[in-house]
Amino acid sequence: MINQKKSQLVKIKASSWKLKKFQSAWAKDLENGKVLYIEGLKFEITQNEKKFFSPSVLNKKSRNISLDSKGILKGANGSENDIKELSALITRFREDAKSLIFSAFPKYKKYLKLAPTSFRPMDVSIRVTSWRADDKRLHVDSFPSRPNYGERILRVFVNVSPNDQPRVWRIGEPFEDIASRYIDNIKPYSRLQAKLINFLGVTKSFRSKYDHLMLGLHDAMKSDLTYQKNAPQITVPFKPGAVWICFSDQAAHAVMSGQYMMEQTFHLPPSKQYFREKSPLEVLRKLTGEKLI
């Protein structure tokens, strides 16, 4: 059994995607950067969407399938019915995603940026990158095109395999401990160098201190073969229908395995969070006592 006050996954219920109220124990875990388990939701599959779950659905060309904020479809193979159709299919999670969101945390509601959400039909087991892409060793998101200036990632995934195939999370130690552990070791950082990669197109804009020390950690975890087999963390299984969701920039997690999920990213200031000295943004400015952005 797992003793969630040590946890990094926290076990809940909820009978709707549609709370009656807000769950203050779930914010605090949440921006403690523990991984929300939700049990009792259900997302709804027609047999007719049943189609969709195949390899084939993905452009070749593609990572995943993806609906950006215009409800434009992206990635994906088919008919101009079958885009219609896998459209609307996707459209009704981030419609679900929102509601669960913003009716557990409503202090979110009014400030949150809304990404684009996915449809990731490959089994990602089997898929072939490099040690820094390598989502199957432990990690903090962090993004080397993508700047955030301490903006969170909060994710919420369903995983709608139709062949009773789990998909399987290894969950690591609070952010608190992975940033002690390597901040020391992170690369001094060049303003030099961060004007040098805006100006030649590397980063989507100006890269602060508070992004290379993100990145640093992503990639001093990704790198440390000792740490991704040593460090504390457990391995869970989110069975088929299973609801979870994270800030991904503060949950240290790693996929395993499994096929067929979907995903809405939301974006949240970080001075908008309940608890706003939680986020990673404060943690590395306690731990550094500089200005990161």
Second form
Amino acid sequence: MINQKKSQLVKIKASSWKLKKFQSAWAKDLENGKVLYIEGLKFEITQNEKKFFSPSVLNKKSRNISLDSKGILKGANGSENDIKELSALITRFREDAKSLIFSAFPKYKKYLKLAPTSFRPMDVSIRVTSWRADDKRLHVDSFPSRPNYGERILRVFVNVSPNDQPRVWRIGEPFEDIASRYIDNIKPYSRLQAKLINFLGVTKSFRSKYDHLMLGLHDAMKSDLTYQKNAPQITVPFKPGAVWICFSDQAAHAVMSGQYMMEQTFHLPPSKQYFREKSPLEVLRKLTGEKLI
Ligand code: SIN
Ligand code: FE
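Form predicted together with ligand SIN, following the form predicted on its own:
To see the whole picture, the full complex is given below, headed by that same chain.
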């Protein structure tokens, strides 16, 4: 671990996906933008399910396999029965992820929106993408076509590698530091342009100034190779079986290697956090003195 004053990674132990009580320390760390590495949770893969651990399970046109909130599986190859079995496997993880988040952070429960659950069978280190889509570069999550008006992106990950292969992440500096480093370099926001790209269907809804700034931070980090190399960061190998959670719109992260992971995303209004002043929306509001949405 290098050059990190206060670690952005917190290691904790748990023996069940359903925790007995609210974890105030977890909530504080999570909302401070740390990555919580949870050891001791079990996610079993049956003998029969081992057949899904091959890149050929992924449809060539798709980046990941995903199960939407209606239970429809997208991006997978296989017979009708395979699809049923694979959906059941991903659903099992979804239910575990829900138990974990609902029991650890009960205040969120009523307000969380479930996003698709993904299964990522590709080897990360050989993927070729544009710099902007390259998740091997440190970034905070922000999606060009999907403005979210400050809604939080909470993610639960599990390394399901059957080959003893860790999923190796880099975790960067606190969000406040990233925001103050880059905010003045982001090109000015234009409502007119936001209207135009919405009209053209480039964005699914009107891109707010908040979304413009978040995308600006995402792009500024990813395009800055000196930053990628020299920014405060740690490298963390998440072992097979490891579960980790973070607000990925706040915790700077990059994935360097690994294969076979599942991930569940939830969306949460920042007003429903335990400490709302820690949200990217509030941090950016403070820095700009503007409402942003
Ligand atoms: C990302 O969210 O940037 C990728 C994480 C991963 O695939 O491990
Ligand atoms: Fe990401």
